[in-house]
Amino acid sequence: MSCHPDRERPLDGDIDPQETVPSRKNTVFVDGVILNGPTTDAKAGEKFVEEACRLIMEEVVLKATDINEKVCEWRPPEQLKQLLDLELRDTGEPHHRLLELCQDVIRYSVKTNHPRFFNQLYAGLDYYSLVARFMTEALNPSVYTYEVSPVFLLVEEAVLKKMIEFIGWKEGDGIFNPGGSVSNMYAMNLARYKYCPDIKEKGLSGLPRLILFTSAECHYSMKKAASFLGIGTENVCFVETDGRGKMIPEELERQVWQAKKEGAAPFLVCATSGTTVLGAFDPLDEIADVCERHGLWLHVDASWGGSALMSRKHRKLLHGIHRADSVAWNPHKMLMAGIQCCAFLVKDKSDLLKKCYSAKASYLFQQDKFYDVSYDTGDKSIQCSRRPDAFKFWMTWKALGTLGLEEKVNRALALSRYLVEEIKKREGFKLLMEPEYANVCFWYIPPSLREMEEGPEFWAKLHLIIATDVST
């Protein structure tokens, strides 16, 4: 690195990796590195941020709802590799080139806020959540101790308290985490810890064959969690569902008894409120009865369907959820809080989360701080560094109010009803079933198959057409 104080700044305003340093007599060197003085040009960096934000505003935000814009400038992988400059070099590149790269990233990315973009999880652009994301990215906090993240810890506490209220619990606990899959893993591990607390220190050796039960229509993360936690996918019992995709409580009861008869140790039932494909809601009251009879932890994966709790009209879909021991709920889905925004909520208020996950890292969670250390919530998380995801939901909730969030849910389900009626009117469309939630399942029957009797050959041809359409 040069230490000449009279070095000229680049004329084009690009970032100068060798920014002006203190005068030679005041320069502090260690191992040939200048320690006192900036290493980058702050003014140039600020200008880059300003120009990049303008680009984001013009090319993403303002075009997000423009029906005339493309959802994506699609290119196959090998071609896209040639169009994008992906190589990482020894020397930095000028700002004008970085802005061109930003433009290319936006151009060839999927515009998930576009009106014509249809995919899981997404429901459009929420401006308030977006601003919250800008703020947290700029502040770059980590939510583990109050001293480093005072505002965001209080925000998370307030949001969790309100979500607990909507579930119907008088009190509870919880934490925001990277996704519904992680929430389900939290639940599985917490239920196991409740069943056998010694596992935290002694591990899996000596435990009986633990077994859990979930719907045949459950999210695939249940198998992943069982694998990750050492329970084993073969010890996940998938309970039969009815024609609408709901878990059958009588079948659950039968499987629990069968597991006990075989010498296994049932410890958890995972019900689903809003299955991925059919949007089915398991009968929580009846399932809770089974769990109470057998002393089983009841977890409700309401990652998708939990937002119906915000609607006085539709919250009946989750009748009985207050009897659950834990709940997964993702505001980043129907409530548009921005990926990722996922809460894991627990009815227990005896610090079970902390007891299960605490590692008591003394360098971080000192007990003699100058404030109430109960606000240092990081020790009940499996993470150390953790994003302030609750802030996105809090900002949207503050902007729209509970009634505004309720309207989002009601509108989404009204739109699904509208789609159902349109499907019924149109030739070649076959509705699979009347929807219970926002999921609308239907087949499109091409003209060549409309006169053909439904049977193995019909479905084989229809599936072949679908597979061909997807691949092309």
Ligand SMILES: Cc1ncc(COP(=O)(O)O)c(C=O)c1O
Contents of the next structure:
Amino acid sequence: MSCHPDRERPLDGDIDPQETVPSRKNTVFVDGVILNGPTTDAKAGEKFVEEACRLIMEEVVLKATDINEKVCEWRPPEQLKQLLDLELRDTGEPHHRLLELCQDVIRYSVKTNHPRFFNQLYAGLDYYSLVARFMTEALNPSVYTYEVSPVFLLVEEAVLKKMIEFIGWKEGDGIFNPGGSVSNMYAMNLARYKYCPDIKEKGLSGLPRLILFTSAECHYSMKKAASFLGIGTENVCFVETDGRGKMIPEELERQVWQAKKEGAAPFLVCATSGTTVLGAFDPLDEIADVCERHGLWLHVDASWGGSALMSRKHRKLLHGIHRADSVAWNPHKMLMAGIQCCAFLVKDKSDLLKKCYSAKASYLFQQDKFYDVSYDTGDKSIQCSRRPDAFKFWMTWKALGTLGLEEKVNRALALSRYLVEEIKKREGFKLLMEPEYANVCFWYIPPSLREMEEGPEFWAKLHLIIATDVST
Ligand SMILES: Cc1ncc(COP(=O)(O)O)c(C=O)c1O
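And the form predicted in complex with the named molecule, for comparison with the form predicted alone?
In what comes next, the whole complex appears, and the chain from above leads the way.
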């Protein structure tokens, strides 16, 4: 017998005693709802999961990584709306129809695991992190308290400890969160809390004009964080960079003095290790000196470049990172842990993170539980429900070892060197600069512009190429 919620269930004596549906005598009816009957048809559900998993295996894991298959069946939005059955109806659809829908979703989605998918910041398919994702999707845990997520909280602790080690701190703290942008927000708020702890209770009123410094090449999340936190985008001071896109420390110090002269209150410098576009690494040691002189919190946005810490050959790019007060590092970029997998790490060991973010909700974070409640790390987070993202990275790290991760980083950088040499050899390509990381910036000059002099008209025409319809 089907237990589909849409179907009427007979409640008289003809119910099969083998079924889990209660007999009429035991039925608990409240507000016209049977409370002690099954809510779903488990057998049919299990079969659906099995068939869908087969589809995922064939169409996503195998086919979508096949170089002979398409990266994407691109359709413009209006056309795609016609091809997909997007409407949500009053009655549910049968499983065979749902499987067809799944097939359509896969067909028209971009295959980010494809070897020819070259969008920024992806690095291919990592099978181990994928399995970790399947597991966490199936287990559906939430890493706020130990009683709900014992394993995943210990895994998070182990991964954070190791990342802290790679930064070069003796000890520290941290929390996985939904992205580098969010990590930068965590940092800005934590630095402000450290500067004026009263803000947690008293809010913004009565504060001086707080000001922070970052490079002109920083990630746009700095602006978002400043507006989100009520600091204001006008109080983000964009420090000039050199020809390679690195923050100029002397310029930083000049701007700090200037801000102080204007009566503003500098509280934070955000350096970037691996800028989004050029892949530039700010000089952390010199910036840390400026921060020390002026008592400023140093946050390093290593969302992209942090992976270089895994490589003995390339970790010098982040020389001085151990002097940072906080670091954002995304294993979901070069280290291939699935999106999202991002750590916000803090050098402080005085529980600053918890002091800043905790709300001490007594229904969740009771202090008199039957285990060590320091493992209820959820109160350090701005979230309540939280995904066990560290587990994806842990699985990959377990599978490849530190040496395997190092090899991935070295390979990515060697590939970029190779690309640079190929660009130099090819007509119609112009390298912007020698890269120091995996970002290779170049222009493609179409034949029609190759003889043209580099003036305003040349650049205007070249910029138009990027806007050309990709389907043509
Ligand atoms: C330097 C830098 N910081 C922060 C971010 C934002 O990371 P997320 O996409 O995880 O929010 C990026 C993303 O590209 C980045 O390159």
